[in-house]
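The chain below stands alone and is given as C-alpha cells, in the form predicted on its own.
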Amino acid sequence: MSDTKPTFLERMQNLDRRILYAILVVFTTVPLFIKTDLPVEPDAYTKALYYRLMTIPQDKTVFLQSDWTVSTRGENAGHMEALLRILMSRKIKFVVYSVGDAQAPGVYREVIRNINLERKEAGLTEYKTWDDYVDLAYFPNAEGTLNAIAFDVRKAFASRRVKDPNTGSDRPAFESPVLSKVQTVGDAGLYMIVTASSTVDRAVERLNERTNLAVMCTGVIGPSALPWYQAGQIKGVAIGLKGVYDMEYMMKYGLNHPDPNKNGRIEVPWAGKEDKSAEPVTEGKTFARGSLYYLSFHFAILLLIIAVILGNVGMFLGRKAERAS
C-alpha cells in the first residue's frame, strides 16, 4: 500500500463537489457589493439603439412589447429598467403590453413600480398611469395580435380601458394623452420589443414596414435577431447582460459626447459613417443592474477558465505518468 500523498492537481481534480458550489456562490456573490465601471467599447448595434432612444421626439409615444418572465430577469429586467430611465428622464409617453407570455404584465408592472419608487426617493418626479403611460396587459395569439397592430392599431386596441386617476372611472385607452393622437402604429416615436423569445421574429414579419422597431433580449435570443439589424428591419439591439451593460455605460457617457470630468475625452466614440451624438442621461441612476451583474459575470467566467485549466493540465498530468509507469 502507498503512503504516497496526493498532489494538489489531485486533490483539485476530487473536490467535493460541494466546495465546488460553495466557491462558485462566492465568486458570484461578493461582486454584486462592488461598484465598479468597468471600460467596454458598447456594440455598434446598442450603439445604434442607444442613439434611437435619445433622438425620439418628446412628443412621440413609445409602443413597448414586453414578452419576458422572471425566468430572464437576469437578462431582461436589466434592459427594461434601462429603458424606463432612459424614457422617463426624458418625459417620453408610452404605452406597454405583452403578446408574448400571460405572466409578463405582473413582471414589467413591478419594474415600473420599482422605477417609480427610485424617483420618488431621488425627488424626482413619478410616472403616471394614464397621463404618462398606459398599461394594456396582455393580448393572447401574437401573431394575430401583431397583425391587427400592423393594419389598424386603434381598433387592434379598441377593448381595452384604463383607469383615469383623475376621474376614478375606466375610459378607452386612446383618450389618454399616451394614446390620443395615435392613428397607426407608424405614429410611434419607436416601437420597442423587449423579449426573450421568438415574438421580436413575428414583430419584424408584420411590422417592419409599419413603423421602426428596436429589440433588447436575451444572450440566446441575440444570434436570430442581428441579422434583421443587419438588414435594416429593427434599428437598434441589446443583446443578454453585455447589452445592459452597455446601455448603462452610455446612459453615464453618451455617445460620441465630449465628457467634461475626462477633459473633453469622447468616452464612447460612434464608429458609423455619421457623425451622430447622443447626449448622456442628466437625471437619476446610470449604472444599476448591469454594472452590478456584468462584474459578477466576470468572475464567474474567471473560475470556469481556471477550472478548465486545472482539469486539462491535471489530465496532461495522469497520462504522462500513465505512460511513464
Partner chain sequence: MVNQQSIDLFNFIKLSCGVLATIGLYSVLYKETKFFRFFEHIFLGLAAGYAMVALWKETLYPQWWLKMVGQLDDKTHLPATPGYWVYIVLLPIGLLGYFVFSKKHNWLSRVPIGIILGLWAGQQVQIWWQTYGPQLYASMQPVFPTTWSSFVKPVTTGAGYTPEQIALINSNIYPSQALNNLIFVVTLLAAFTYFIYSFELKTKFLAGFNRMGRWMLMIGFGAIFGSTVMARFALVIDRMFYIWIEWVTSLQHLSGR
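Nothing here was measured: the structure is a model prediction, and the numbers come from that model. Numbering follows the first chain given and starts at 1. First, how it differs from the form predicted together with its partner chain.
- Domain motion between these two forms: of 234, 294, 135, 189, the residue positioned at the hinge between rigid parts is 294.
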Contents of the next structure:
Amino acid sequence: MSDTKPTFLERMQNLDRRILYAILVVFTTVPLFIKTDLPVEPDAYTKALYYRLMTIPQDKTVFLQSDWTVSTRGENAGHMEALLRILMSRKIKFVVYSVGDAQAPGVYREVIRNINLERKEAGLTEYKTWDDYVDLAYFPNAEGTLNAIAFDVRKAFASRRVKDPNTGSDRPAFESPVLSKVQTVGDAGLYMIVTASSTVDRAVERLNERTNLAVMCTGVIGPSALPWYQAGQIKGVAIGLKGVYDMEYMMKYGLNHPDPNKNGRIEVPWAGKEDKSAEPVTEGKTFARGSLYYLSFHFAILLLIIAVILGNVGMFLGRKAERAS
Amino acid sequence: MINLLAQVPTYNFWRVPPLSGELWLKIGVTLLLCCGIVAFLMNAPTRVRRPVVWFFTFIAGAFYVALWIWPQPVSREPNTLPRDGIEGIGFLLNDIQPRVADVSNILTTILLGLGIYSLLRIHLSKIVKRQADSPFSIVLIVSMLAITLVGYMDWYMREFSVAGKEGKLQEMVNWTPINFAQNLLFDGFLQQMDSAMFSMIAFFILSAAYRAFRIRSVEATVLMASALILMISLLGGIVFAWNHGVANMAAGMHIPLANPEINEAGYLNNLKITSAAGWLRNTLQVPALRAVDFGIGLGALAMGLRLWLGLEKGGVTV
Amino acid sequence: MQWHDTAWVGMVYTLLLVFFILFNIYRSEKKRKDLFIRRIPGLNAIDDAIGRATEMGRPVLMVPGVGDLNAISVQAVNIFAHVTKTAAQFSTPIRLCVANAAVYTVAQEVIRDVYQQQGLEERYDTDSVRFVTDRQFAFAAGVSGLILREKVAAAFFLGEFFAESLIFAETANGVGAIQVAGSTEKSQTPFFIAACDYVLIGDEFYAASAYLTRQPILVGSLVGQDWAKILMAATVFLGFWVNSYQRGQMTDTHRMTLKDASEEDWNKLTEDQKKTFSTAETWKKNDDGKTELASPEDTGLYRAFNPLFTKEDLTVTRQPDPDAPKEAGGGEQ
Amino acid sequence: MVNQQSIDLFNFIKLSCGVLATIGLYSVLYKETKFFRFFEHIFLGLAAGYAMVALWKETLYPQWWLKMVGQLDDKTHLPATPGYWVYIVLLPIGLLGYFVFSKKHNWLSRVPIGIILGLWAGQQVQIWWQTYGPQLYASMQPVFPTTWSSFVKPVTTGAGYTPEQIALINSNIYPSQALNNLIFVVTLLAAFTYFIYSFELKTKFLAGFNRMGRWMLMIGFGAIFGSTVMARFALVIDRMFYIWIEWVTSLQHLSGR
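Show the other one: the form predicted together with its partner chain, since we just had the form predicted on its own.
And the full complex, kicking off with our chain again.
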C-alpha cells in the first residue's frame, strides 16, 4: 500500500463488514413503513400451483403437511396464510399435520387462529375444527410416517383422535366429515407441503406415484424442488417471498383472468398451458404479508448488488494502479 | 357415537391388554432376558464382536430391502386375509413397517443422554475449576434446568390434569404460572433466538457476496452472473418495469408483442428478465443440479451398501 | 415396488447398480492394485491446514453437520478420523462439535480409536469431541462462539449442513481460519464456495475417504460408482436419441397440412392465421372423424418408466379375516 | 382465571424478551462480547433443556411408552389400544450406546449405531428408483424438432385456435425447444463427467467437456445462491417487522390501556 490516502473507490474495496450490516438494517426497516402494491409477473410454477388450488373439486379434502416453525416465519407464514385464505374462501376441507418439526403444530395453529379472527372481523364464516378441518398434530419420523401414509393412510392416521365439538368427545379422525371419504392418499384433492426443510424430498420419494403433490417452500428449498416440478413429480411450487407475493397478486387479480381495471389478463403465458385460467379469490384478504415485505426485499437486494459492484470496481481500479506502478 | 368405544380390541401373543398384569410380566421377562444377553455379550470372546454388530446391522437393513423387493399387496382392505403365502409375507411386511419406522428415532432419543452428559461434564468442570468463563457455564446450566423443570411440569399438566384433559389449557386465560413460565422461556426466548440466529445469515450473505463476488476467474464470474440474474428476477417491481420496457420497445418497432401469430415477436420476449432467469433455471440449473443429485444418490447407495453389508474395514458397523 | 408390467425396469436397474458396486469391491479386494483417482484439491489441503494450526498453536475445528446418524455423518467422521490422525502426531488440539447424540457416540468411538492406534492415548481428551446441542441454530450459536473465542486456525465443515453453513463459514473466515468444506446438501454448496478456501462439490464428499485412505474396498466402491454413473449417462444418452426418434415418428406418420386434412378447419382460420398455418401440419382424422392425438405418453420410453396399472390390477377381493382386531379407525399405530 | 390485562402485560414482556434476545445475538455481528456470550449460553442451555423435555414428550412418550403399554379410554377407562410389550427391547439396545465410555466393552455401543445405520442403508436401496427413475426419464429429452413451421412454439393464448390445433402445437417439438433440450442434455452430461473419479480424462475433448461441466455447476450454484438470498433476506425483514412493528404495537397497546 502506498502512503497516499486511499481513494474513495479503494476504500470501497475493503469496506468494514459492520458498515454493510448497519446499512442492511436501515434498508430492511424503513420500507416496512411504506405501503405499496408492486406489480409483478408470477412465475410459471406458481401459476401452476394457483391453478391447481383454484380447481380442486369442492368435495375433496386437501392434505396439508406443514413443516415450518417460527424461524422461517418470514416466508412460510405468508405461504400458509395465502393457502388458508384460498382454501377457506373456496370452502375446501383440509387435514393439517406436521412430519418435520414438533413445534410446527403450535405455529400453524396460530396462523389458523389468526386467519379465523381475520374472517370473523370481515364478517365471514369461520373454519371449525372437525367439520371444516382436522388437526392431527405432529408425526415424528418423516420417512416412516410418509411411508405409512403412502401405503395406508387410514392406518397411518388411525391413532389420532380429534375432539368433536358436536358431542364433546374425542373421536377417531377418520369419522370426521373431513376425512370420512378418504380411503387412500390418492383421494386427496391436493397434497400440499408447506416446508422450510427437505421434507419435500422425503415426500416426493415416497408419495409422488400415489397422489398430486404441491409445494410451498422457502427460497432455499426452491432450487431443489424445481427438478421435481420439471419432472412432473410435483404439480406446482411457490418459492419464498416472491412466491408469497405471486400468490397474493393472483388472489387479487386471478390467473389469465379478465380484470376490469386492467382490461386484460396476466400477460405472461403459462408454459404450455396458456388456455388455463383461474378466478381471483372472492372473499377475505388478498394482499397481506407478502406485499408488506416485498419492498424491503427490493431494497436489500439492491444493496447487495451495489456492494458487489463497488467491490468489483474497487478491485479493478486497484489492479490498474498496481499495473501502472 | 358411543358404540364405537364399546368395541374392545382383540388380543394375541404380541398385543396384550393395556396396563395389565400380563403386559408388565412380559415386559419384565423381556428385560431380564435382554440383560442376560447383554451380560453374555460382555463376556463373549473378541471374535464374536464383529459378527454380532454385523448381524444387527444386516437385519435392520434387510427389512427395507425386503419391503422393496417383495410384491406389495394391492388394494388391501382392512381386516382381510391374504390370498396366498407370498401375499401373506407382503401383509406382514406392511404391518411391521410403521413399527420399524419408529426404531431409529427411539434409539437416537435414548442416546441423547450421552450428549447431555458430555455437555454437563464440560460445563461442570469449568465451574469446578473456576475457569474464566465459569459464570457463563452457570448461566447455561441454570437455564437448562429451568426449562427442563417447567417443561415437564407444563407437559404433565397438559397431559394429565383435569383442565389439560378438557383442553382448557389451550386458552391463555386458564393458565397457571407454570404455563406462563414455559411459554416465556420457549416462545419468548428459545424460538426468538432461533429466528434471530437464522436471520443473521442475511448479514453474512451480504458480506460474503461483497467479498467473494469479484471477477477473478471464469468460474467466479459465471457464479456471480448467474446469481445476479436470478436475484434481479426475484424483484417483481423491477422485472415488471423492465418487461414493460421490452413490450414498449416492441411497440416502437411496430412488432405487436401481444399478437402471438407473428412468431418473430417472440424473440424480443427473450429480453425479458423473467425469460432469461427462467431459461437459466430450466435449461442450465436443473440439469447441473440433477447431475450433482445423481452423484450424491449413487454415493449414498454405495455407502449404504458398504455399511449394510459391513464391508468397510474399521468401519463403525463391523 | 411391484413386479407388474414395466415396473421390473426400475428394480432391475437398481439391482444392476448394486451389482456394479459390489462387483468392483470384490474385484479390487482381489487385485489390490493402485487405481487412479483424479485430484480433489480440497482434500490435498488438509495437511497444510493442520500444519498451519500447529504453527499457530490453535485448535482445528471439525463439524460433521447437523444431520441425523446416517452414512453422511459416518463418512464425515471417517474423514475427520484421517484429519485427527495427522493432528494427533503434531499434538494439535482438536475440537469436534456434534449436533446429534448418535453421531456423538460414533465420533467418540472413532476418534478415540485413532489415538489408540497411533499409540498416543495420553494425548486424547474426551472433551475434544463434544455434543453442543441438537437444536440447529443453538448449535450454530455455540459453534460460532467457540470459533470466535478459541480463534481456530483450521476448520473442516463436512457433512450434512443446512442454513447454518454460512454462519460457520463467515465466522471462521472472520478469524482467518483455513476452511475446507463440503456438503451433500447442494443448496449449501454455493455458500461454502463463497466463503471457504476449499470446497468439496457434491459426491466428492463420498469419494473423500477413498481418496485419503486408498483402501481397496473404498476405491473399488468408487470405481463401481463410476460404472454406475457411466450406465446412467449412457441411459440418458441413448434415451434422448430413442425419445427423439419416437416423438418424431409420432408426428411424421400422420402428418399433413391443415388444408389437406380438413377444409372445414382451414376455412375457419383468418387470413393472418392462414399465413402461419399454411406450412404447419395437423393430424389426420380417423375414420370416425376424430383427430388422432398422440402425446409424449404414447412412446415406448415413457412406458418403460411408467408401469401401467389397470383398474382390474388394482382391485383384488380377499376373504375377510375372522380374527381381525376390531377397533375404531381400523387399527392402531 | 387470568384477566386480559395481565395477558397483555405478559405478551409485552414476552415480546420484549424476544427483542432483547435478538439484539443480544445480533451483537456478535459487531464483536464477540460478554453480552453475546451471555445470550449464547442462555440459548445453549435452553436448547439442551428443551431437548431433554422433547425427548420424553415428543418421542419416547408417544412413540414408545404409549405403544408399549397401550392406552385406556379417558372417559370409560376401558382398554382403547392394546400394548405391544415387544417395544421394551429397544430400551436395553439403546442403553448399549452408553458403553461408549467403557474401555473394555465399548464395542457394544456399536449395536444401536449399527441398527440405526442399517435401517438407513436399507432405505437407500428402497427409494433409489422412486427418486431417480423419473428424473432419468425427464432427462431424456427429444433433441430433434418435429416441425420447422416456426422456430419458437407459437403462443396459443387468445389466438383462436381450435383445441385440436392447440393439441397439435403442444405435441410438436419446435426447433427452439429442441435446441434447449439439447443444451439441457449436454449440460447434464458435462456436469456428470465432473463426478467421474477413476478414469483419467485424457483426450482434449473430454477434459474440455469436464471443464465446461464445472462451469455449468457454477451456474447452477449461482442460481441457488440467488434464490437463497431471498429466503435469508425475508427472515431478516421478518425480524425487523418483529422488532419495529409487533413490539412497538404491543407497547402502544399496553400504554393505551
